[in-house]
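Just the one chain here, the form predicted on its own, laid out as structure tokens.
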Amino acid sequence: MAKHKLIYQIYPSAVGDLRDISAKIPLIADKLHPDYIWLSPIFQSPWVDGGYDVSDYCKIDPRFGTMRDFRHLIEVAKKHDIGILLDLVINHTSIEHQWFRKSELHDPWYKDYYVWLDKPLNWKSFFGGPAFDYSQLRGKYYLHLYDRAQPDLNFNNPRVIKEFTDIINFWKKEGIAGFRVDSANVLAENNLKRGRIPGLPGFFNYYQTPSTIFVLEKLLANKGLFTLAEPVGGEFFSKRKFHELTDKAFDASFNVGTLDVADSFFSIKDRIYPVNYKRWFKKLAKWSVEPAFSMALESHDAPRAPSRFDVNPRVLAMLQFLLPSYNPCIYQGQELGTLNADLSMNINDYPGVQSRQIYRRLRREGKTKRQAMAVVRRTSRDNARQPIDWGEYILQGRQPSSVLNFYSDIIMLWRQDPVIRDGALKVAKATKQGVFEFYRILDKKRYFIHLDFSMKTPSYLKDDHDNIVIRVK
């Protein structure tokens, strides 16, 4: 696949049904011209984890419409030269999937579709609590690296691999351009004998094993599709593992760990840390030069960046598109400068399973309800899953100095300027106070970029004649 592809993520339930999404495509295309639109899951689901608990991979969830609506969406996207990427949740299914129901009943064909053990190991799930749950029907414990309603598939079983081969082929025939693969690097363990790893989530046992790479390559390589990985543990990703993943199976890696490194550790959201700008800028500089790296400053799993960093959204746009950025991903509403929602101080108003897990954990640690909710309200991914005001597209489109038009202009610069597209990166300064300075250099031409997240000085891009090309106060 060619370099320089712009990806636009839509979290469908915050927009509406598939017809609503189709209606938004002309607005997005007019201002941003993305190459791909990635839809978070639209498959049938009981919606325990926002659609990331799939009960049927080849059916559209009724809340989003029908297959006829999906085919209409594909047609509309094609008219604007946009490919549709589906979110393939491959590590686990819903507990309500027929595979799991039959596996619980010890059906001979399905009994080994999931990871079952006679005795639980002491692993923690990514959402907190034990990673093994007991099934009364089966009389065994099943693994769930995430919520207990999301049992982990057994990719050491070739039948499971065949199931997903068929699923991929099904959607390819429907005209999709590719997939974003959820939790891509924790699919398979070589054995289950490493039982006690105190204090670490269970996914460390699965973290990009040779078996995982084998499965991904078998499923995704040479399929003629654009493939975007979401690796777990991106904060501590090594270059070797990154290349192992992208060289074998993926065109790009959507690595939110490089965002979480700014203000959290191991992507855990139950603590509020001050932003470590120097650490974050250095991490971005390290990864942005990788052609297969997909830089994202927002997603459905993170609070809104202007609120998170208390910064002008135009400065964030400069960071994302003036660093080397081959496969950047914009999250819906990011281009409008959308802020965190004014969320409730009542945990019962939060639909996200992760928000509730964080709240319970903090309460067990002795935090008051108000203290626990202050953390949840600020760090919750429910902030990003609220409906946005699409009327803002019309309003901001008419305002030359709007955030939307700033994004439109900087994306055009990213697409057309050879220095920004292909120039080398040279970091000049990265400070704890939020100043990041770097050069983009191509042949004898160079740009100097000064970004100030403290907003004490204007952020700007200067050309090699000291002319200000971009300036943000």
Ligand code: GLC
The other form holds:
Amino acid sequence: MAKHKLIYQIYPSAVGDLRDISAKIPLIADKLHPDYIWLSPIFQSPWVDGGYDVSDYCKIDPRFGTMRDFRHLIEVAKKHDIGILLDLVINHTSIEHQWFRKSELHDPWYKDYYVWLDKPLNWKSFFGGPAFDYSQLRGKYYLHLYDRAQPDLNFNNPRVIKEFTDIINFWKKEGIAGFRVDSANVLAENNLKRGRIPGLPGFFNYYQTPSTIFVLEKLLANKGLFTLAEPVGGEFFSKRKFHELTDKAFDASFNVGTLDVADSFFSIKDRIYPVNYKRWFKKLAKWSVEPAFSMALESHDAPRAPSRFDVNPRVLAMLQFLLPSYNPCIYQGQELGTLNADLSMNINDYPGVQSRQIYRRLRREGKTKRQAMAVVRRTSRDNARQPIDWGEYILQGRQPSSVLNFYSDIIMLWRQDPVIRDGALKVAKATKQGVFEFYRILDKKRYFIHLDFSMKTPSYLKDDHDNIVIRVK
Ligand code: GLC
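Now show me the form predicted together with alpha-D-glucopyranose (GLC); what you just gave was the form predicted on its own.
Everything in the complex follows now, all chains and molecules, and the chain you saw is the first one.
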């Protein structure tokens, strides 16, 4: 089990192509020293879901360059002691993948690569609308837990497992350090029955089923790779936590639920909920002590955290790195305190399939264009997918009191201070208004941390002798 690994996530199109990314690695390494860089998908894709719809897993999408560029990137990263993690989008392919094309045509080898039914079930997709769509060519319905352009693979078929074994080996030979595994808890459906839960029918048929756990172990256990899971769906209703079930397959679990609990189900982006700080802090305290937990406050799937919480980004950095945080993940630009983008009021300007679906849903519910766009602009994950301002990066690098240097210092503390690294956690206070106080204790040494998300009081860390080590107004 890996412990104390810092992961840095890059959403490639916000940086450029692979050469651009390689050129930025020294800058990132100099300030943050991540152990791993996780690249969101760079594989060939028609880009219906920003690369999370792959049409060939062993080809680099031409927008990012060539295999030579990729090898160069691996080398540059190695020089800085950074391992590259690729994003294994495994639950589904693009509708344009050859496997799907052949499956639709009933090719004998490929016909069971996807989940085909004669009659659709009443399951709903995560992006809204039914989870089954009709294929004229095949004369059957196929499952898609996400968009209709992202058909779900059938992991109960050993041939599909074999395909991914080959894909994993292919990239391993190219020198990658591991994978982030997309939608890792919904790979294989146990039953194909009508669902019973209103809201998200079908739920129990696809969340962390025994067959999913089996597939993950088969693909990832003992492969000598660093593996980061992305379980979707927040806290789950299951009795056992995903990372306990998958401890053989994964080193760490990037928990989207971290973002969700702040305001109850933020992954449902068609409502703006007030932040329930007390609940959020309590959850974070409970989860952060688990070694497999990857603490992340931003990703390519959520708007920028300082905008969402309306707080000084340094307070967020304190939350992320002063709680026990074994495998924290920083999302590109987070270390600059990047705010939400000034997104367009015209839905046609949004590349992401999710924003468009939310917009359509809100309009169907009777919201005016303006009202619908006000929600989309604030909650859209496109906020986090905008180009990074590298000029700002260099500027902040030179200013001792910048957000970037704050991140740099707090990461150093997280790596080197034994109390922050290994100290026990004791929560003293968590209020609805956004005050969170806790101790970190190791042997006879004790730190007290006061965080105030309402910004009414300064946030600080003080030691046993009442010396203020960090202070943020
Ligand atoms: C994951 C990704 C998200 C994508 C979805 C479908 O949740 O993080 O960006 O849309 O899977 O692949």
